[in-house]
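The chain below stands alone and is given in structure tokens; this is the form predicted alone.
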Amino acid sequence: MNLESILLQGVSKQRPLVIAGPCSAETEEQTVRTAKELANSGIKIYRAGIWKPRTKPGGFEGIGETGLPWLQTVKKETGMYIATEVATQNHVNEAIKYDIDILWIGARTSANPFAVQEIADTLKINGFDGVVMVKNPVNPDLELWIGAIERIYNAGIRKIAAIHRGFSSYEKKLYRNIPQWHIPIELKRRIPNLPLIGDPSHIGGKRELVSPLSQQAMDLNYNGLIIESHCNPDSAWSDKEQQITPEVLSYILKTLVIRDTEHTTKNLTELRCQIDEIDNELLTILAKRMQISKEIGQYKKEHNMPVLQTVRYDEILEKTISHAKQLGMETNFMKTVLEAIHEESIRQQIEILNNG
């Protein structure tokens, strides 16, 4: 099976396409051993970081070009396709020299249009015919993500995939990178034929989150997964907390539930009609609410009052969220809805204050 067939497998009903390997190629022994264990589990695409962007200097920044021959050995001894991250013109040139099949652009790089364009130009000059995967930028900006994908496409690359690895946030609670699932879902809506690959290792940042995040990606009809797997995770030189053994990976993949995407939804027609009716009612109610907000804005203008009334907003938040919880709705969901409504109300009132 050639590389294109394997990639297209991800957009067929035979989900998931799986890419696995260590965060970093550390030694030749570790690189090849991990690859052989994964190959024995049926994994066909092997990932390993050669150059590692670190937040602060002094950390392990990858083995560098020294590790590229190790990936060649993996390909020769296992028959696996090999993938690594590139962030500069030199990375691309070196990776192509060593016959790397798949290149991915990391989150920090995809956030920089200059860097992505440099990579795109280098791919074009080299006539690269492999696969390029583009991770979402660190910040939650869909247009920036699409822009990076378009730059690669304009360079003549046609085998492109997107990787959802989550988005950076100050709130480091459950996840290392907040999923913000609605962003990749919108990407898939905008570019339906683009393979979408979930990265539970970087979203979760913890081994125990790899399995549930992988399942969630499958439930959202992602085409594949890219998972960090190391022959001895506890001794990994980078990101050891989020890496799992090939044995654990095999177990996770066997327990994944793949939903039937071919099943007809005809029986849902009546329920969907009810949702459409309710949505129309919601729009009517929101329009009425905004009209009242405008009247409040006019009153504030006539009495020279500031638009933002924080005490009143706090009261609305507390009361409505409490009521929503009683009705079985999540606090974060209700807060997001109220914030959006409040933001639009404020915008309309400011518009009234500034007109005339």
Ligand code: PEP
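Between two forms, the rigid core is the largest collection of C-alphas that superpose within 1.5 Å. Numbering follows the first chain given and starts at 1. Because the structure is a prediction, the values reported are computed rather than measured. What changes on going to the form predicted in complex with the named molecule:
In the core-superposed comparison between the two forms, the C-alpha atom of E295 has shifted by at least 2 angstroms. Annotation: Cα of K36 displaced by less than 2 Å between the two forms, core superposition. Relative to the superposed core, F60 undergoes a C-alpha shift smaller than 2 Å between the two forms.
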Contents of the next structure:
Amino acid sequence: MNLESILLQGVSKQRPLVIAGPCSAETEEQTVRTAKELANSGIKIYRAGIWKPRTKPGGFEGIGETGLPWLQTVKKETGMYIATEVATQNHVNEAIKYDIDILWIGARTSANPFAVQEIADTLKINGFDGVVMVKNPVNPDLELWIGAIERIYNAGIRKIAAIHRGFSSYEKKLYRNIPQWHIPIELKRRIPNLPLIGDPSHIGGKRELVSPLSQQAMDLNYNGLIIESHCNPDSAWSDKEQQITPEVLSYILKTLVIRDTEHTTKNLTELRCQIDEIDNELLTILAKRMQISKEIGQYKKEHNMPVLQTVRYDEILEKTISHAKQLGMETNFMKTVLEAIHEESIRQQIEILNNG
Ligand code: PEP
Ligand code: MN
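Since the structure above is the form predicted alone, I would like to see how the form predicted in complex with the named molecule looks, so please show that one next.
Now the complete complex, all chains and molecules, led by this one.
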């Protein structure tokens, strides 16, 4: 099977196209052993980071060029295709020298047009004929992601895929990187033939999220998955919380439900994602409104004003209900919503008056 048909698998029915391997190549033993275990369970494309972009200095920044011959050994001994991350001209030149088949541009790099252009120019000079995968930039900017893809395309590369690895945020709760599924969905709508690969490892940041996030990517009709897998995850030198053994990976892949009746499922899942996003926005806006209302409460307290000012409330009610009508919403529904919001604002202002 050649590279082209492997990637084309991505745009045909055969899903998912799986790319697996450790976050980083650490030692020759770990690199080759992990690869062999993955190859034995049928994985055809091996990933391993050689140069690692780390948030802070002092962590493991990748084994560097020393690891490239290990990847060649993997290729020779398992027949797998090899993928690694490149961020500079030197990385590209070195990776090509060692016959790396697939290069990916990491999330921090695809946020930087200068760096992407340098990579694109170097690929062009070398006449690179392999695959380039472009991860979404760390910030949720679809145009920047598309721009990075265009730079690679303009360098003559035709085997391109996009990787969705989620987006950075200050809050780190459930996810390491918030998925914001509507962004890759919109990318797929804008460039329908571009294979889309989900990266549940970097979205979730935790082993237990790899399976549900992979399933969600499949339900959204993604073409493939890139999953971090290490022969001994607990002792990994980077991203150990999210790496899984080849055995666990194999189990997860077997349990994935790949729906054939994608059309209805896909549409429904897409719509549900949009609803989730909108609910999030609604919550943020409501929280902002409550915050402002508290500030008003503080002002009223300082100026010895009563909390309830019926004229103002009637004004809001009338204006909003008439606006809502124009947007096709029922008066009664709008009244209920507004009353609930108003009641909570009053409750909070009274609290401020009494304690604040
Ligand atoms: C990686 O794939 O190991 C990696 C560093 O990913 P990202 O660029 O998505 O953080
Ligand atoms: Mn990683």
